[in-house]
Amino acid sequence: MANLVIENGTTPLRGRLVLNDDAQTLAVEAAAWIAQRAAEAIATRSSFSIALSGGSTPKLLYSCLAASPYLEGIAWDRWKIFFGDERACQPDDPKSNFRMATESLLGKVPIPARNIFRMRGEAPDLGHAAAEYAAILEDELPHVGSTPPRLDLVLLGLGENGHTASLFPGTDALLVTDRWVAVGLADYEPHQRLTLTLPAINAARDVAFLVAGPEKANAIANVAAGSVPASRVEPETGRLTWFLDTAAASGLPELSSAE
């Protein structure tokens, strides 16, 4: 069932769904899609801005992008790298999303250091770090007045409890409507986080979820039911795409009639 594409409205998930056999195939398909999106953005606007996600499935994706044909074929000098969230830790900590992205992608492709904007999860005052990162987004991305800065693409994962980025169930960060970055609170260590807010995510031209594994099937079902934070990701004028493997998609029994 590699790369079965299901368009909007066929399943309870809002957006376009790309279904793959396993996490590796998912990563390969997502890499091709991102390369195409990047080429279109660069041709139209001379640059491509992307917010990276942490997690094992994005790590597979980053490894694909750092290899042929993308290593040689992508205009990496036109990419601007941002992050969807970061843990409260040093950038070289094994838990750091920045470290994972550096080891799997950023340290292997010729992206200028000036085009990489990391969240300062090690900052003693995370509230200040959140405001600082929001200002960077406003400086580096297009926006009008008080509207959120517009990323070309936001990559997201999905936790078993339905969280995405570091927007966890029942936390204050979910309620933020007038800021682009907030302090998040996870239900596992490290608890303190920095995260893009829903307005910043929903302003993007494209938002893509990367979700794999049977442990995510219940979370996918809860997203479809509208009962978890990830359900609130609804790009205002952009496109929403779900890259799922068959194990994660087993939470959507409706797919059996869509094939």
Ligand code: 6PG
Given for the second form:
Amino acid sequence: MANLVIENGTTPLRGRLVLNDDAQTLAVEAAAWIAQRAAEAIATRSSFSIALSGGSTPKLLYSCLAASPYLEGIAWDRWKIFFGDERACQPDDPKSNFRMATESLLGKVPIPARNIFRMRGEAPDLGHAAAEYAAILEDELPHVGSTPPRLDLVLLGLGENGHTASLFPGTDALLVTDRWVAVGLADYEPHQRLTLTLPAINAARDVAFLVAGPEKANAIANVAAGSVPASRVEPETGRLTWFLDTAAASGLPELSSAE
Ligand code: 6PG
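Shown: the form predicted alone; wanted: the form predicted in complex with the ligand:
Next comes the full complex, this chain leading.
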């Protein structure tokens, strides 16, 4: 159970805020929420499309989803797996987001391989790989004309500098308004990335951040101040949800009075 749920607009962060004690209870809470979103999507549209986040925070969440009751309770054959970003490396590289997701979730649940759409971070021409992945999104997801393809859910993490996916401060990928996937530039290895762009993220039905740890408190404060890339995640018509543990939420002093 969440310690605190704050609906839209009553905290400095846009969207709905779900507060938990620590990273483990946060993962349990987020897993239940995702399972519910998936059930709704499958009941109404016969499938559930999700863009997985990379980094380390989501590992606990993915392990929760790969275990009971979700392992046996979720209609995995109706899931379509995409990625929010990928590092420029081989898929079996320890830095690969695809490898992390495979080890913690995709290799443990019965999602048909044809429903897993990997970003080709190993491609020698990342610009071409970005265009190729954008075409996959357009083929696999609902979209009208020149509007962005619509994912059911985009999962995001938050870097200490306020980046999300591979949209880093001061980089060209942040400026893209007419493409769904771009080449990102990280300020740590591997520098070259593939990333969903803001139009692709903001077209989703749901966007959910999963942020844990005291080292993210300052980044959360900067998101609330509107000064970092993650501040620009504002779903056009979809819902934004922040899953925070208490340590990360300490970046929002206003919250301590709300508890
Ligand atoms: C990546 C992620 C990135 C990540 C944040 C937070 O490829 O690294 O997509 O955006 O979500 O950097 O990473 P941690 O969860 O490891 O703190």
